[in-house]
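In the form predicted on its own, a lone chain appears below as structure tokens.
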Amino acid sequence: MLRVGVIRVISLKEREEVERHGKLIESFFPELRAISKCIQDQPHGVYDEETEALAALKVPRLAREIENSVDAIIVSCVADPGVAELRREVSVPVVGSGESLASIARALGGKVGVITITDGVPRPLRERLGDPPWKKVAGVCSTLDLKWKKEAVLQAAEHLLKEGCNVIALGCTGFSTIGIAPLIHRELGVVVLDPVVASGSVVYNLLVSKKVWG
């Protein structure tokens, strides 16, 4: 079995909340076994600037915890905080949710627009998709006021869809926590990029072929 360490830039109480992320990847990934861990201290997560900053001081603290005991690291966030100095730090590969979410809508091709929760583009995203057309979910402040939100999340896509866009990337993570893909994806029968299942992929064939290529 293929072990993940998967890093939540949110504090959360409830174990069932805390390995949210990781039963998700598991769920499409069943080679891969999620270790899943929580930031301290940053109870709204990751929405700005401030927050992004503090969370990169706290991801590479706890990946070294856990960096013996596992194949890989997830950073399961879009703004991939802390991602670029956790690789000069550990020795295991570390992925990014952003950039792994960037990654895949490059490679599908299309006009991809992003759904955010902040006012802008995740960085990692900017990086790699340029200057997509993105729209924020409305009344949203943090991750935890999209559990509310869900008809806020359809009309940011339907936005987007008449801005032209074929390929819709959800832009937090928060997205992944509440399930809406694939409520978007039948609703408005557009392509739905979730960035937890595309870190899954991307580190999923990372260790797939590392395992089978050697």
Contents of the next structure:
There are 2 protein chains.
Amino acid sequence: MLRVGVIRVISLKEREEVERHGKLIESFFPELRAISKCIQDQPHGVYDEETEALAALKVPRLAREIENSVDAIIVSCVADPGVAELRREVSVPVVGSGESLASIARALGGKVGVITITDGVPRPLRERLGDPPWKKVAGVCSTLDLKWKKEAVLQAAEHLLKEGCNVIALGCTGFSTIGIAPLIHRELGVVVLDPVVASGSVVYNLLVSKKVWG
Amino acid sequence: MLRVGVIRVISLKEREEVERHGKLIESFFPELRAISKCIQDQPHGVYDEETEALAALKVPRLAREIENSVDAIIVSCVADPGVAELRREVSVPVVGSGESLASIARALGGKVGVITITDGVPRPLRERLGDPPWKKVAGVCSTLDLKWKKEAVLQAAEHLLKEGCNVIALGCTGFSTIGIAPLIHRELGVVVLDPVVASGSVVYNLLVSKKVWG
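Alongside the form predicted on its own that was just displayed, please also present the structure of the form predicted together with a further copy of the same chain.
After this comes the whole thing, all chains and molecules, with the earlier chain placed first.
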């Protein structure tokens, strides 16, 4: 069993909402236990450079609160805000959803296309996947809009398939919140990678490494 | 359950030896089933450019034999010989131990050092980890020598720790064969990444993605 701190970069009131990503991780990795926290005063989350920079300042503070009660920390945002800073400050492994998604996409091979909520690909994906093709979901300004836009998400995925992609990476953890991966796979038959599950995979890899050590 | 073809790049006579990496993967990922094959006429495996090029020619041939009875293929060598060629030729995901090891090391963060059996870091690790520090195990010419050199492996790991590394990546699947990761972790208390287990992790990530799709 491994305890993982899950830091949400959106301010949420309901406990159930704060814990949504953690519960998703626990459902696929029953050996992980999630402890979820969210940053304050960002009701729309991270959707541009300014909100990313703000989140990067708040994430380390929140991480220090839980550092001693977890074995690893996930920053549950594809922009990985504060991940580099956190690594210098805390003693447990720090995992960003963006890095995780990129790592798994690369390791699987294939031609990866990214669906985004912003004009452009989040930096961790851009750097690791070498400027991949991308498509913004039409009519979306922040992660909160996604739940009304499932049809537009499917259209973005279809656009990327037509451009020759055979792997779809969901470039915002808001796609995990609305649980859209199964729908895309069912409708379009393509490999779809969910960023929250990807971060769970990376922490699970750490658990497996620990098992290897005996 | 996912069936995974495990291609060994060393010619082995005993079935038990051919299946060693596959069994290691099954032991950590009970939902994976390994089907193991080894290339012919390379009793010392891959240990320089020439033997790597030879293996890269043989791997696709072997892969085509098992392509229709597996859901994914692992090339169980940190040099990833034939992986790029295979991806163009077969319809199932192809996973190289080198890429997998690098992906997991990067996603975990930390300062990675590589223990090698050759003078230099295998290309997949060099490319993805940005010329990491490395140390060759003294007195080793091929993977077969490793089983007599556990003390020298520990010395190589110690050398990397003194250089400031806090993650050890085992840069040859021969380290998996002798099961040295637990010994290094026990003796030096450092994070150690096993390349065969890493490739299993990546295939397991694919299985998890399939579960996500429902």
